Each structure stands twice: as structure tokens, then as C-alpha cells.
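Let's start with one chain on its own, the form predicted alone, as C-alpha cells.
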Amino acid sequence: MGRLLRQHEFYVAVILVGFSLLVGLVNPAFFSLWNLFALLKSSAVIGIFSLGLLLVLISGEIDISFPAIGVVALYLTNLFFSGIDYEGTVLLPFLMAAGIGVLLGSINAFVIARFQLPTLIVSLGTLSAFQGFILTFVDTRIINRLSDPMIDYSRSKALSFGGEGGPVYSIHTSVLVFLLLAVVTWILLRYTTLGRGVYALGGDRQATRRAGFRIWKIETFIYLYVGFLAGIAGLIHSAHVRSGNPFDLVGTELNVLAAVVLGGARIGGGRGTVLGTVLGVLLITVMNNSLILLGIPSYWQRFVTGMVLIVAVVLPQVRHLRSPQPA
């Protein structure tokens, strides 16, 4: 019980739970399987991105270019499989996206490792640089046609369940490709010399290379991670508002970076876990959506996810401040 105390996503859990009830009492159209379902629809796109980012903090860096990156993915995939009225399997624009995304996650990966440039710099050109091109380069128009396969996509059910004359309730299939990835990246950063690489990394950058690991390799890899998960996520958020826009998702990077360091990452490196960031997320989303139950309006979002941020980036420092220092 004492270990579990000491746990970071414990208290996570707790003001997720307590939250929770809380807009409960006063909104109890919260508690609503559409409402809770719902959540976990909005959930998986942040969430996406946001396993890309926590490799790059667990690293001791901070990229902003993730958004970006979708944005190009979802638009060249959506323009270039609806130009051709593509009828096929919905995996082919999911893998055109996904390596949309490594190509342009290579792009960071070389500058910041061949350099060894500081990722916020490099990820902050990239960031204009990505949504320039497209709108400079491609088009502005919003795709409001997507290909039949994303059509269908966008209406998958992982789990559905009820009818027979009641509701039919249902969990969206990117869900389970949130949950999926999920896996898979705990998996990488628990059982693989790489996760383990990532982790010294952010811990101590010389420690690291004279522990054999080479880190302009765990760098390189990070990145093409990150774009790997943007071009999905950017895909994902196409299906889910059923158009491509150019202008989507820059912006967002706020929110995944608030769920990502809610979650217990530390800014600085060597910490973070994927249940902590998973309960990031969901707690980032419940309270977008609580505000909007609750009747508050929705630029106060913003400021409450700053503020939150702030907060979860200061307690930390705070405790260790007040820990005892070694003489």
C-alpha cells in the first residue's frame, strides 16, 4: 500500500475519479454511456500524439511539431485517395499516413541528431514549416469528400452493444488503436534495450554514451516514432470529423503537452510512464468536456489547460525543493 502511495498516476487516478463525480453531482448527463463513450472517441487523438510526445520528454527535450506533422499526413492521404475515389482497404491510407509521418519525423530526426540542436528550436521551424508547405505547396481548401473507405472507417465499432428497441451503444474503433499503441509503447519503453536507451538519455546525456549507447540512434528513433504516431493520429481525426483541413490540429500541442506531463513525465528527462500518460489524457478530456456541461464557454479551456500545466510542471519542483539535499 506505502508503494502505491508513492505512485504518481495514484494521485492521478484519484483526482481523475474525484473529478469525475464531481461534474457528476452536477451534470449527471455525464455519466451517460453516450457521454463516457463519447470521451473515449475525443480521447484517442490526443492520446496518439501523446505517446509520441512522452518518449521525447522521458528523452529530456520538448517537441511541438507533432500537430503539424498529422496535419500533413491527414491532407496529402484524404486529397490523394479521394482524387482517385480509392474503394479499398482502409489500411492502404492508414499506411500512406503513417509513413507521411516518418518521412517528415526523419526530417527532425536528422537535424537534432546530426546537429545536436535542442529539439524545441528545431521542432518549433519544422512546426511552420510543415503547415507552410501544404498551404503554400498543395491547397487551403477543406476536403469535405473523404474516400469510402475512411467514410466507413469513421463509423467502425470496436464493441457496440444494446438495440432491440433501446439504444445501441458503441466504442469507435480508434479507440482499440489507442489502446493498441499504447501497448506496444510500453512494451518498447519497459522490455527493450532502446526504452531503456530513452531513459538514460533524459537522465544523463554523457552517462548514457559511455554506457555504450549510441545516441544518435535513440534519437533518430524517437522521432520517426513521433512522426509514425502523428501521421495515425492525424488520419484518426480526419475520420473523425469526416473532412481534411488544412488548419486542424496546430494548436492542440498544448493539451497533449498538459496530458503528458499531468501524467508524471518530467520536464527535463529520465521519468514518465504510459498508464501516466494515459491518465493524463482522459483526465485532459474530461475536463474540456466538463466545461462544456457545466455551460462555461469554450475559450475557458485554454486557460484552465494552461493553468493546469503550469500547476503540474510547479509541484514536482516544489517537492523536491522541500526533500532533504545530500551535504
Partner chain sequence: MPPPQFLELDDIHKRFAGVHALRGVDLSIREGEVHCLAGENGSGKSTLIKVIAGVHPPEEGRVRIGGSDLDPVTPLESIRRGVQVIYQDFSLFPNLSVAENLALNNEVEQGRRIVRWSRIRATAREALARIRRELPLHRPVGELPVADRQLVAIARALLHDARLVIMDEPTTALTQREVENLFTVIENLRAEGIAILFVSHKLREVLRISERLTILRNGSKVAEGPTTDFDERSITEAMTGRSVRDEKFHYTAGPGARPPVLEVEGLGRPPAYRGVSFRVDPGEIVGITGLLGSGRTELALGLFGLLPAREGSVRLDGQPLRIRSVEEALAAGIAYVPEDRLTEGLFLEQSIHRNIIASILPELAGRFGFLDFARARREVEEWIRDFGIATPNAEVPAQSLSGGNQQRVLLARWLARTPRVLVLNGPTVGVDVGSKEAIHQRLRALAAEGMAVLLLSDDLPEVVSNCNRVLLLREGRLAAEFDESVTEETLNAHFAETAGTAGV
The other form holds:
Amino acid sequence: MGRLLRQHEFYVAVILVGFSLLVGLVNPAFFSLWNLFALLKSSAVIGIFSLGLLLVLISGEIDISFPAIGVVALYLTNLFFSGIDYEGTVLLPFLMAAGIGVLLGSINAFVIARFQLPTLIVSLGTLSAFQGFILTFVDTRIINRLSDPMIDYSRSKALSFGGEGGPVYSIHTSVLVFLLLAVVTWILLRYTTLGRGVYALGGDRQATRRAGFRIWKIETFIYLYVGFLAGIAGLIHSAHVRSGNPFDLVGTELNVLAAVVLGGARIGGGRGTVLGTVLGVLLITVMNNSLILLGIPSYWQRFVTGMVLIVAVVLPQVRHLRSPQPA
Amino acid sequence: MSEPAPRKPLLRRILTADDNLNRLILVSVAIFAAMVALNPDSFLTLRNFVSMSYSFPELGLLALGLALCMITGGIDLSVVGIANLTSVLAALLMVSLLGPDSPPAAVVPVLALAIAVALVTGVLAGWCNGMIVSRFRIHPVLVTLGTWQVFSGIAIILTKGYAVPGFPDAFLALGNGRFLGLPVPLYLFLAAAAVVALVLNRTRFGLSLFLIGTNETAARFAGIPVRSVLVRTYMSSGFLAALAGIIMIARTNQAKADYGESYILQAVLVNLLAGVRWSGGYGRVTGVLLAVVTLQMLSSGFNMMRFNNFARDFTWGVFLILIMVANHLFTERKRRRESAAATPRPAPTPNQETPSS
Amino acid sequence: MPPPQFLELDDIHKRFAGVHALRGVDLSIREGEVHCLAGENGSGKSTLIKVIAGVHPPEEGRVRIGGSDLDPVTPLESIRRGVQVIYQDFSLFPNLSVAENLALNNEVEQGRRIVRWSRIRATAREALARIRRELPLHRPVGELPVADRQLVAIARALLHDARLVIMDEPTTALTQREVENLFTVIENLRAEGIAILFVSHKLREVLRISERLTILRNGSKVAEGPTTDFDERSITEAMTGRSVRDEKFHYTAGPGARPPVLEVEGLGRPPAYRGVSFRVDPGEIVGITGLLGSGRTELALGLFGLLPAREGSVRLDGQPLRIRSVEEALAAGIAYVPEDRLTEGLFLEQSIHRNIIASILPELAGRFGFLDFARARREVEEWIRDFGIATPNAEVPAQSLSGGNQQRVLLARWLARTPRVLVLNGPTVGVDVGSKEAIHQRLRALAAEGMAVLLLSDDLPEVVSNCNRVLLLREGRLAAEFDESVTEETLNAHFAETAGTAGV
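Moving on from the form predicted alone, kindly provide the form predicted together with the partner chain as a structure.
In what comes next, the whole complex appears, and the chain from above leads the way.
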């Protein structure tokens, strides 16, 4: 029990439950299965993004370019597959989106790993460059008609029950994809030498080099993986909204950052878990989606996002500064 | 220097002793030449230069504030948020207190009030940033990323997302007026830049910024009041952002809660181009001035070539990366040249295990 | 028959961009031998270590490890032949567990891609068994005390079938008792036939632990032989190249009864220290010594306002004084030269000029905070001349100076304030013997001028020869006070007592 109380994840879970109860009290509609499953579905995109950002934060950096990677991936993929009236399996679009993500990730990886530049500022540049690229050289129009496999995917469910006269409740496939990727990331971080290298890098760069790791390899992997996840998340987003909008997603990086930080990843590196991140994502999703249930107008959204991010970074620090040992 | 100075190459004599500044001068001359070549009819015109000097002061003011923070080793991403919040407040005050036919006698005090409220709010917003950064020791990137949303968020809540248009002419003069043939915003910017330069180079506060940016712990041990200096730094940045906000709405005659969000990228870009070190401890106002003008030339040139906003965002992004890479390569080369010089480096930093390579 | 030579270096030369860092150095170590490498900062010790480790291949000379030449000398080959270096910073991961820190390097080296935690723990247990220690395997290394971290680093090194372990200044951060523990570990290793190269400039330790000794000066070997052939004086002379005066500081109270400069009464900031009372008269150099964790540094930070005391009172020149911040301490005339020059002291990339005036900005500032640069330049020039800081001009960045000169810059910064009380925390750590002596002379001169000097140090010879009174701090309380007749032996005896009662 003592050990549980020291785990950051425990507190996040408590806050998540507490907040949910609060919302449920104000508006009982919150606890309907339908709403809960909708929440899960809408957590998938932020969730997949956040798995990538988790790696970056553990390694001691901050990346904000992933939404732009998502946009490029979703736009080009949908443009292509709608254009050819694609009819086959949905796996191919996913493959393409992930591939585009990896490609753009490799640009980040090259600049960051080769020139040892700070990720945040690099990603500020690539964020603008990636999105600007689409809008300048491809198109600025929204793709309204997705290809059939994408539409099918948007209606797909991983699990459904009820029916037979009653309402049908179903969990969207995206939730499954998120879970799957979370498990993959967890295994990667916990059971591979590469994953431990990410933690090592965030712990002590010099020691990582001396231990025999190739730092550029670890960094390259991180940004390729971020790109991979961002491509998938972008495509899923387009399926959820059933359109390919080149102006979407950019702006969500703050929600994602807040989720990962709430989940216990430490800015400065070395710490963070998949479980914590998933809980952080759920917490952020519940907060964002509950504003309406609580009767707060939507134009409060941005203010709330900002406040949540600040509270998320200040709170653990207060605990840290209060701890007995001097600075 | 007692010995007769050897004849330096012409270029060396023109250039300053500061490598960063020299590179920047070369870059801006090159960009100037390129823009003239690409827009032979329109770039080298008085009209173009006047119009440029209307538009870069906003960015310049934001970049100056950012520069102060970057010199301390921090960053203020919330400057655009502060500019929008303060300008929305000023706009709401003016619009609600003044009708279309208010007498001039009523206009002046209201304008003064609106401007004062905007500036004070900017300083307060900066105070919030500074307090969170210095008290909780959280990385300024995160703090100001958050407060950016909060400040913009408040502006959105106040306006419900709509634009607030229609200000008195006396106010619009701040953005569109001329004095002695030159745009008023230009004067405001140059005045601000002069004050910032004076403060940075001549005062106790200014020197403290450089020392904190170089080694914050050592600054504390040296008795420099780090917390209060940091708070004042972010307050200054907030003030400059508010000033930028006032010029922005005076120029466009409307206040919008989400105006100019791409300015933040450009402001960072200006500072990197100016050679302000992102890890702190180095930066010059001359550099910022030159970098702002350079960026403006690029921007105006693009306009003439009918680049749209998106193309510009793309270019800024690519440009930012290129500058960072170039800066990196230059410092690498300089370090190598320095270690090649006769002076031994008695305290090699752990990263330089192989200075010979 | 003596055991065979394990390491033989023959006429090693190494240049860095024109600097001749090693000039024909020979060094040989037998299996199971504890060998000390001594020398001032910048004498080439670190470079020599890196040559052996393969990080800096030599330009000339032969490196022979385990009976055959290394050609070329590479890190991998050096490790393969059993050479392990424990760097001063230990190269550990504070965020990872003890077990993982012990096993991770091994995993990487063996090219494993998949982590099996049972294997990690087994490796870790095996490593700890080698040094016959127990450590909590799941604890993050960042939560361990320094001595335990060092044990982790040593245990990790042994995993690689180490036959020569190189320890770079291993005792800098250790308390007396921990040093003893370390020596026990070294003895155990030696008994197993593992050779140790112990790099240090602490002469007592060098004499205690080693069998043979090599001394470097300016990149050349100046002495070598069985340790029994040396004593402290001969080592110092070999390191500095000149004979060292060993005068003891004597305090003579001036005529008439002068009031004390500093009176501390029941000062405390529990749990770090409490009930500390002492006084310092003008012209005194009072030493405060104690183990790491005795509250020594905290007490100093209390006097300087960085960690304000919560109990008790301080009087300066008879006037009661509350020190709640650095500003207040400075205003009252208390100056503090911090422990760690590089992280707490210097602004490495800034000029010497800026480094010196950093503490007198308020004095230099006139109306609206504008600085009087003419005065600043005069001050700085004066200090550079006065301290004999070796630099072409004041605009040179502090990082280009040697350790000794850097420490002089720091002293100048604080003396520029003409403090009433000068508190120094380990003022000569990592400073070469020549500068060390210059600094000591300076302190005596300052005391003679009537300044009250408080010297915190765990360098017992330094305390004994420079202080006219020594206070011993133990577990946050003043445990004993000695007058100038105190000897190292007495202090050591008291330390031993501390170790006994602490009973960790």
C-alpha cells in the first residue's frame, strides 16, 4: 500500500475518478455507457499522439511538431485514396499514413540527432514547415468525401453489445488501436534495450554514451516512432470527423502535452510511464468533453486547456519542492 | 595596441568584432540583394520601405521581449497571448466608453485609460509568468505555453471569439500615423529598442540577465536576486508585448483574440537569426533590430512575389531550421578553431572527450 | 616471483592542437598492484587515463595491456582486455534502479535487444557479491548517498571481468568513514589479483593505500617508486617542482580587547544543524570541519542567507543581525566562497571582468541602476594584478583559465566587497598545490588585516596548518573545539569517534 501511495499513477487515477464523479453529479448523462464509450473513442487520437510525446519527454526533450505530421499524413493519404476511389482494405491507407509519418519524423530525427539541436525549437520550425508545405504545395481545401474503406473504418466497432430491442452500445475500433499501440509502447519501453536507452538518455546523456549506446540511434528511433504514431493518429482523426481538413489538429499539441505531463512524465527527462500517460489522456479527455456537460460555453475551452497544463506542471513541482531535502 | 596594426582585409575592417553580428550583416545584405533582384521594380521603392516600417515594429517589440527572456536562459511563448489579451481589453474599453460621436475632450482620457490598462495588464501577465517560472522552478517553455493559452483564452472569453472593431482616429494614429514622414510605430519600436539596449548593456539589471543566463546557481551565490530579476524580466516582456498589441489594433482598427498567432514562430526566428543564444547568456539588441528588418524584407519580397500566408509559414519553418543548423555549424567550427589555437583548455567539459577529432 | 606486469606504457606522447599534454610518460602496473597516479591539475593525469582507456590514442609510444601491444588503442579493445575506468561523476543513471544501473552496460555490450528483468537482477546480485556489499536493488540510484553510488559504479566495472580498475579522484565526495570503506573494497579487489590505478591529489590517501607511486608534472613523469620511499613533503615537492614552506598560522590578538566580529548563538536549522554557538575575533582564521552530512555546508549557507537559520541569533560587530536572504548577508558584510567552483561559482562563458564584478553590482550601480564601468574596470585590473591571475586581459572568458586561476577570480569577486566576515567552503578543492599555497597565504594576510575568516574544509592538513581554532561539527552540533595546537591525529581520532557513534 505504501508503495502504491508513492506512485504518481495512483493520484492521477484518483483525480480521474473524482472528477468523473463530480461531472456525473452535475449531469448524470455523463455516466451513460454511450457517453463513456464516446469518451474512449475521442481519447484515441490524443492518446496515440501522447504515446509518442511520452518517449520524447522521457528522453528529456519537448516536441510539438507531431500534429503537423498528423495533418500531412491524413491529408496526403486521404487525397490519394479518395482520388483513386480506393476499395480495398483499410490497412493500406494506414500503412501510407504511418509511412508519411515516419518520413517526416526522419526530418526531425536528422536535424535533432545530427546537429544536436534542442527539439522544442526545431519542432517549432518543422510544425510550421510541415503544415505550410501542405497548404502551399498541395491544397487548402477540405476533402469532404473520404474513400469507402475509410468511411467503413469510421463506422467500425471493436466490440458491441446490447441490442435485441434495447440500445446497442459499441466500442470503436480506434480504442482498440490505441490500446494496442499503448501495449506495444509499453513493451518497447520496458522490455527492450532500446527502450531502456530512452530512459538512460533522459537520466544522463554522458553516461548513456559511455554505456555503449549510440545516442543518435536512440534519438533517431524516438522521432521516427513519434512520426509513425502521429501518422496513424492523424488518419484516425480524419476518419472520426469523416473529412480531410488540412487545418485540423494543429493546436492539440497542448492537450497532448498536458496529458503526458499529468500522467507523470517529468520535463527534463528520465521519468514517465505508459500507464500514467493513458490515465492522463483519459483525464484530459474527460475534462475537455465535460465542459459542455457542465454547461460551460465552448469558448472557455482554450482557457481551460491552458489552466490544466499549468496546474499539471505546477502541482508535481510543489510536491517536489516541499520534499525535505534542500535544493 | 602599441604595435602598428597590420593591414586587415577590407571586409574585416568594415565588419565588427562580433562574429554573430557579422554573419547576420552578411545574411541581411544577401537577402536584400536577392529581394531587389527578384522584384526589380517594386522592392527598391520608397513606398515599399514605408510600408515595411509600418509592419515590422509589432514583431520587433514581441521579439525584444522574447530576447530578454532568452538571455536569462528562458523563453516567453506567451507574448502573442499577452498582446491579444491586452489589446482586447483596450478595445473593449474604448468601444464601450466611446460612441461614434463622442467629443474629443472625452476621447483623450478614455484613450489614456485604455492604453494604461493594456500596459498594466501586460505587466501583470508577465508577473504571472515570472512568478511561476521563478517560484516553482518550472521550465519557462511549459509555463508560457500554458499561460499563452490562458491569456488568449481570457481574451476569447471576453469577446466570445468575435472581433472588436472601430476605434477613434486619435488612437489609430498610433498604428497608421506619421511623424516627420516616418511611421509612428517605427518611433515606438526604436524608442523601446534603445531603452532595452541601454538597460541590457549599462545597468545592473541588464548584466544580471546575462549572468543568470550563464549560470543561475552561481548568480544566486553571487548575491544576485535571481527571483526578482526573473520576475522583472517577464514583466518587461509583458510590457513590450502589450505595446505591440496596442500598435497591432491601432493599425488594423480591430482587436481579435487570436490575431497574429504565427508571430510567435517569427519572434523566435528573429532571435535565433539575431544570434541570441537559446540556452542563455548571450544576445544583442543590434542583432534583434537587424534580424527583424531582414525578416521583414523577406516577408515583403514574398508578398511582391505573390506568396500566400501558407507559403510564408512554410518558409519561416524551413528558415528557422536552417538558421539553427548554420549557427550550430559555426559554433562547432569556432570551437574547433579555438582548440586548435595554442591555449590549452584546462577544464574540458565532459562532452568533449575527443577534442582531437 | 612477483606477479607479471599487467599494464605497460612506454614513452607515451600526446598532443592536443599544439599542446604537448604527455611527454614521454612510462607507467607500469603489476597484477594485483595498487598504484597511485599523483599530480597537480593539468599535469596530464586525466589524459593519461584516457590513453589507457583508449579514448585518446597516443601519437607516439607503446601501450601494452595483458602481455601484448594494443595497436590501435581503442576503447573497445581496452575494455576487452579488462581495463575499467570509474570516472569522477560515476556515469550512473539517477532515474534508473540500482539493478539496472549495474546491468545495463553489460546488456548493451552483449548486444542484447530484449530485456529480461530476472537476468538483470541476477547480474546485479552477482556484481554486488563481487564487492561483498548489499544495496537495495530496486531503489533509484539518485536516491542513494554518494558513497553507495560509487559502490554501484565499482561493482558495475567489475562485471566486465576487470583486471585493472582506474579510479579518478574517487574520494573527493566521500566522508572519512566512507573512504575507509572504499579502501576495504580496494583491498578485497587486490586480494583477487585485480590491479587498481588510484588517481588522487590527496597525499595522505596516496600514502595510505598504494604500493607504488607515479608522479606527473607538466605531462612528464617526475618520480616513480615504491610508496614507502616517499613522504608528504617529497610528493608535494615532486608535484610542484619546488620546496614548500610548511608554516603554521599563528593568531596574535592585537593590543587591547577588540570585540568579536562574529558571534553566533544557538544557531539552528533542524534537522541539518542546531544549537551552534561560536565567535570569531578579528584576525582569526577559524576552521569548521566535519563529515559530509555533519551540517557544515548548511551552516555556511545559513550564515550566507541561502538556507536561512530558523533558530538562534547572529551578532556582527556586536550588532544583532537577522540573515534571511543573501542580500541581507551581503549588506552586513558576510561573503561566501562556495564549495563547487564550476556549478556554484563561476560564470564560465562570461569574461573575468563580469565574473569579478558580479558581487559588487549594487555598489557599482548609480541612479536608475546604471553601472559605473570606469570604476569597474579599475577594480578588476587591480584584482587581476593583485592576485597574479594569469590572463592576457580581463575580457577573456573564465572557462579559459586554469583551476587555480579560476579560484583566484572567485576570491577576488568576494574580496572586492571588502567583507567583514569571509566564509570559505573547501576553497582549495581541485586546486593545484601552487595555487593552494597562494590562497592560504592570502587568507593569512586577510586575517592579519583584521578580517574574520571562517574556513570550512575536510582537508585536515589545510585546517590544521591554517586555522588558529578548529570547531568540529558532528550530526549538526558542535562536538569539540580545538586551539591551534591541534594536530591531524587528534582530529582524525575525533572523526573515528564520530564514525563509531554514528553507526550507519
